[in-house]
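Shown next as structure tokens: one chain only, the form predicted alone.
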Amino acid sequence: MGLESQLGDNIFTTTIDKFVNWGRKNSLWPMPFGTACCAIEMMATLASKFDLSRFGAEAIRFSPRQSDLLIVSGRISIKMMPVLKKIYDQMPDPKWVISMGACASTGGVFDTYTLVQGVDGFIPVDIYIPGCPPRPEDLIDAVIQIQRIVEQESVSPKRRRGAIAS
């Protein structure tokens, strides 16, 4: 008599990849960063009539240590853009990144020396979102697409997204 015909179907198989990305897709712990009108955009988004906590992530942390899913939202001034990039590397291993608007994106109409021209030369982004501002239908489109992102993931360090193999 086997193993399997024993315990029958109260054994649950997997790789240690998909239950450790099945817990992160669904417990994402966002970091606010809004600056502008996207930033009202994306309260809405909490709140109840949006309810991005269907996706699980709804607990929105103000701490870096504690997240990890950076929404870089509105104008991002070149002065503020050294407290972006500390804010980013404050957050541990692994992190996503929402670009959202057209603003953090791309710097948006503010076409001036004073407005970084787009977060991705700073730090890396994995979702953009386009709009000004962008709806909360696009950030919740955006998390879903994280979702997708954090089950293509792997545990194993040389594995991982931005490692550097040896």
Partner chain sequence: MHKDPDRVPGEPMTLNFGPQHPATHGTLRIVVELDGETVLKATPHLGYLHTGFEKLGEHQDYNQFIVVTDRMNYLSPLSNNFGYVLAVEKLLDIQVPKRCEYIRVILAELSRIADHMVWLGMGALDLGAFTVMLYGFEEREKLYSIFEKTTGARLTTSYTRVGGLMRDIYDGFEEDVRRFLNGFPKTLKEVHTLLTRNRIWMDRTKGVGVVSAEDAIDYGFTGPCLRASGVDWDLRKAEPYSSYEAFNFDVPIGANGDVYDRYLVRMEEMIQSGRIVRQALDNLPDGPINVDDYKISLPTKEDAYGNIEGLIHHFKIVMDGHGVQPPVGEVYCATEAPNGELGFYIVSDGSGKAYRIRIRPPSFIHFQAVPHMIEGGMVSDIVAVLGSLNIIAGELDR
The other form holds:
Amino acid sequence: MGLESQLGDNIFTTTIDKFVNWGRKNSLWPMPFGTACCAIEMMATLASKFDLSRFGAEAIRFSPRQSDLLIVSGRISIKMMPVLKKIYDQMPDPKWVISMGACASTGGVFDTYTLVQGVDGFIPVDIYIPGCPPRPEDLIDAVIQIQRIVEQESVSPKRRRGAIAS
Amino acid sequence: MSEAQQPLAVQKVQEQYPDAILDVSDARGELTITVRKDVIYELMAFLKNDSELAYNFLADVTAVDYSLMEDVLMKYDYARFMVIYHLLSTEKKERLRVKVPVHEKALSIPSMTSIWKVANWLERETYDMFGITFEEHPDLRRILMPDDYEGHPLRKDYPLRGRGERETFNFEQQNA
Amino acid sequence: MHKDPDRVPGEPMTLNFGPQHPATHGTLRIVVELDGETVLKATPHLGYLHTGFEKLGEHQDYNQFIVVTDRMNYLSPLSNNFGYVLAVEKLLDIQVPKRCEYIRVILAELSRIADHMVWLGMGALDLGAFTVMLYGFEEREKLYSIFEKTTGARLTTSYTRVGGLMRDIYDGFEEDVRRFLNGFPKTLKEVHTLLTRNRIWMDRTKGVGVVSAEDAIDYGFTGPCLRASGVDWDLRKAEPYSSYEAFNFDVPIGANGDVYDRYLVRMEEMIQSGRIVRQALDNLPDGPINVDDYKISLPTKEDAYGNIEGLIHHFKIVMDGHGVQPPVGEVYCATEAPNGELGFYIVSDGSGKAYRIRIRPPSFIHFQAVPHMIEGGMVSDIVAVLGSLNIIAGELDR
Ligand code: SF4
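What I would like now is the form predicted in complex with its partner chain, since the data block earlier showed the form predicted alone; can you produce it?
Following is the full complex, with the preceding chain placed first.
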């Protein structure tokens, strides 16, 4: 990138890291890729009772170019997968992916001719949420786990995407 | 059933198209007629336009692949598919099921799009899932599966898990 | 189409609306050709959520398929469960106990309210009324908690069984439902004050996406969309099933068949559903909830643990290929789901699995008319029209 790649590891960049990550993690902009039933629970998470904005992730952007967190919620068919891939490719780095629900993660109860058996065969996934559909609390939990991953990011390309543990 | 007891729809169709009806059944209170393919278009138009029957509403079009049901196959001269129409008369509150045997060798049937607009997509879906073509359909394309998909998933010889399309689909296909 | 004679016609522009678009609520895609802001031609594409339900139905036994019906119209899973088991029961030619019928009606009507609430919220959100979405979801959350207590799940309920229900309602169900019934008309009233006479709302919905009564029948419309066009057709009245003839309720009818009328019809339907639920609660019969036939529904726990026959029956029902086995035949059973006529056509070959299951999805059929409704209109009308039809992708593509 720019300046930060010249600087290397020193106290200056690590402080910037902390600052940038603090900002990033508390203002995730999700791109909801909701296709099926899980999307309804995702909407419920955003609505008044569960209110995802308590965690700074309520700025839903339907444009991939403005968002950094992709939430894949719902069944992905072989007709949809190219679209999803394209959307993932359009998102600017750094980006994270949540695979919400059994279908997005593994195909769920639908082991049929048309469903992709897990989006992780095609795009990298950071957090999987089990459940069919997962409860809104589960989605909130996943967002918090993403925040932990974000904390470990770095502006320096050498240290980007370090050990991911939650 | 003797002639006198036949429901009105059957009587009228029999009058109009004397040997079109192959079978009549009234199981579970659902009137079903099985008719020959060559008159189906006129017959459906008749069912819709006749003022006493007035089946003005086409509820559903679908098909069944009977290749694993030996007795049905035998009954209809080994016609593999059966196209099924569900009609409804909102005025008389009656329903009627019309079944048409279709042979695999002549896998086509007249389209009903000019009688009911709703038939358009329903027929496209039947084409997509079974490969039955509808003659004079304005826009017969695949509807649910991708355009470059091979095979017709609801046929009985198509495996539930597909033939590997799930892993090897064409990433670049983005139908314009 | 160009009313202005001085206007220089330019190249039409092609716009890809979806499949990932906030107003598509899922995975619809419409390719529209535009002249300025006027829609010249619209071509819907679908299948982005095709899951193979019908194929799956041929490989699962009759009770297993209930799980799949949940995931079809996920705004009102209980109505799908209900419609499906009715079809299987018709195939088996059995009559479930009155108490079961009433409970099913209560839950189906509550889920109609839940469905319309989301429709209201999302439809209004698309047209810029954010508050209404929060209102709608708040009411829905209340229903969710009732459903969760009753069925064990918020959304994927799988509550009905062939020949009965998964379990009886919980103690206190009645109070919870009555509390909800007393509360939700207030929300609707507030929504009425927010929207019904609102200038912006009226401008964007009146005269938009008009479907005449003849066209509605020609396009196979059912449910609120058909009634908004002025056709008095409700399966609950026309072909009463599951004791609907015992309830008093009105069927709201629109006049113009535009988005505004569809909005009004749905709003009124929620009130009527509330009436039905009240009557059903008042007259809820006592008694068993399952048919008294251990070949169809699971024996009680005491029987399964207490005597060998019960144990065998329990075992057989859940064993692959020994469960419910309807006689050879076929059946089409239609119910009035929140979106319209939801039909199940089942062909049985006498085994424990259906030979063919066909679902007649109202959304699929309504979506077909979208080009008819938006061609000649403005781009922004697409959103209003789609919102008013309440197209559920899961049901559309199956
Ligand atoms: S995981 Fe379950 S709830 Fe989520 S999309 Fe799949 S079937 Fe629907």
